[in-house]
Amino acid sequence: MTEEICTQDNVLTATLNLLRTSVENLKLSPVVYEYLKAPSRFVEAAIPVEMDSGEVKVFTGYRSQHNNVLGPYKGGIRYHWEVTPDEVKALSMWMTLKCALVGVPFGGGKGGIVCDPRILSKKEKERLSRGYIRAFGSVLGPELDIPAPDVYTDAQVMAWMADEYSNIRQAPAFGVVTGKPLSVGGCVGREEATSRGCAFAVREAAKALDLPIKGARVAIQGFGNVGGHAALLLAAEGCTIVAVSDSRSGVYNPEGLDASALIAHKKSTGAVAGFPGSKPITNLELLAVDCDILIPAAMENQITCDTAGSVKARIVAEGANGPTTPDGDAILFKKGVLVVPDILANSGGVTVSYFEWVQNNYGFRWDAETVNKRLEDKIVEAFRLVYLFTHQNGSTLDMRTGAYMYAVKKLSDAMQIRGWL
């Protein structure tokens, strides 16, 4: 028996392979792939920042504008020490696909700064955020490219960026970013939108498998904003949260963890470790926990050729971008695991960002009930259409491939009608 070899494609390579396969399976013009294989524009800039010590440090920033056939570029800005051009390009491609999938009139964009935000003071982070806008402001705008929060960025970062852009324009232009505080044009429900969309997708996947959501056992890798809110929302649906992990630690209790108490514990201690009534668990061990639903909500490349075989969940809902490698995907599909891909499972954030942008353009605000109901309608409809499309195209098609094909078809139709093809 030969040993199976794991290929560790980077996120960009994996995305390009899926795009190429989608175009070929749909028998579309090869020109569609040529449009989608690279960003329309990719900008790199040096961002000088005066540190609190008086020293000037130069950071590297990126902005990838992938495709705008459906509308302005849209996508978050992440602050992370491992940000790379390939990662930012791939993330911008996923944004294009997400928007097409859920019927949002945006194209895909993404940005990032190579830094460790954990060691920056508040003032240093503010100067870095304003520096990003000064470096990239000429390619941003409410009708051109609208950033949003991402890893290690938040509403406060967006407020600084909106203010700096408004200073440059010499007029209030808060619609240049979404994910802002409510006081400067933010949208109610935006903070938990990605989690809420993921919870809706989980509920629909459970229905598809005739799995009762009440009492379903859930494990969540990544207990930040997305994972924490997902735990609260699914617990409210009657799910039992059996395991969670963060970047430092993990906890497990087969009888269930109190999501609210766990969030409070992490807020006070900085980690989930030591939560009363739990046993310690590693990130890798969490993937193999006996559960019905697994939500990888941390970073890329977590479910791989090495770890996918031990996954016991019936549903994997990707709260993070790119948590499953192509090899891992293939193993999960053979095992009969329903994978709700990232471009569907975590599209709630861009959907509510769209709602925020609409409200900014029209100068009014919806209430939470309206926002959440419109988000639910978008996610439920997208899941239904992708699930139906996938199963109409044969039992050999996994849901990720189905989602990519469905999105690529919508993008190709728009290219055709606009005269690009």
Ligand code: GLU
Second form
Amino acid sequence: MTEEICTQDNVLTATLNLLRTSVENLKLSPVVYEYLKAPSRFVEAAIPVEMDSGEVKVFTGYRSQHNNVLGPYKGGIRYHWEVTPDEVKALSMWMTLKCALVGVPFGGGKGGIVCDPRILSKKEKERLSRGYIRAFGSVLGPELDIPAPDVYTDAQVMAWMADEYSNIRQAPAFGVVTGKPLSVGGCVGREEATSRGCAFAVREAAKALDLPIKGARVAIQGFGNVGGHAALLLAAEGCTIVAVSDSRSGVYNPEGLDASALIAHKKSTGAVAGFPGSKPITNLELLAVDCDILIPAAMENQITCDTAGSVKARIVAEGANGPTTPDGDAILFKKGVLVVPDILANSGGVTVSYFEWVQNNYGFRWDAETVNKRLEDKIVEAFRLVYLFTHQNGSTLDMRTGAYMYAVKKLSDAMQIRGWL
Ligand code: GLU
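Would you generate the structure of this protein in the form predicted together with ligand GLU, following the form predicted on its own above?
Then the entire complex follows, led off by the chain already shown.
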């Protein structure tokens, strides 16, 4: 590989290129690209937090409101030491596309705080989360912009945020965020929804390739909420989980790893490393493990021009957002690997967030069976439509380009009918 084609790791540039290609391929008005190339609004704010030591630290927070042609802005808030404005913008664009693709009436948004959540105490995290709502509350709301969990944020963080927002509004307004605990308007099944959606997408992809799901060998990069639940759900489908890794290291056993024992091991030791009966592997080695299905469920830019060549899986289902670079994509496509893109493979999270928001609006609660069945219907339908669309438009398309085009067409239709074009 030349150096030139190994440098495409800016997620925003990669997304803009795909958006432009989609608009051109579909022969849409160039104005569609003008609307989509940058967020409608991007807010940056300082968030002062009193640390446990008494010292005040000022954190930087972002909220990107990309596009709301289909409904209120929607998307998670991540706490991470490497959060950048470009990353948050790209993530908000993916939310716009994801919601359009899976047919939930939301636009795209995303937020982030530059911080290391691993070294914050619970109280510091609470003050930081409440601070985010005080800084951004005026641009959030159940009908305006609805955050949710993302990397290193969870139901507890959402509960603090819902509480702070309700304090500001002086009335309970829990619908301002989704992914809440059940006791304050959360939705049953939301926590594992991203993984459940990913498992449905994997099942459909396997069907498309005539690959029996029972006995399929699966490797999962990332063992947080998405990776952990995906391991459990796919094991329940009869898959053999041969390798998993977390941010520090990985474990491998070609005979299969017991997913629930591994979750218990990670809970008690803080890492997957040292799991009895497994061989240690690195995060990079995990991508190259002999398996049928690879699920990158960690961070961006993992499958690149350096790593894609050694991928052995027939299916890559992107549990994470943006794990494959354009170079990586091109290599996988050439090798005949079916990549189920992030905006489809991980759309189960926002789909069940939508169910939560609907229930909050109606003050009603659905049972697990209803939630899971409705999720399955949405993912299966989205997979079918994108798969058909991709292949109808000639076999030279990869499924990511097909998914982008399918979503951009829906956005353009809505822009047209609303009189934006
Ligand atoms: N953070 C998740 C995602 O990237 C979920 C977003 C949501 O539920 O709004 O899709």
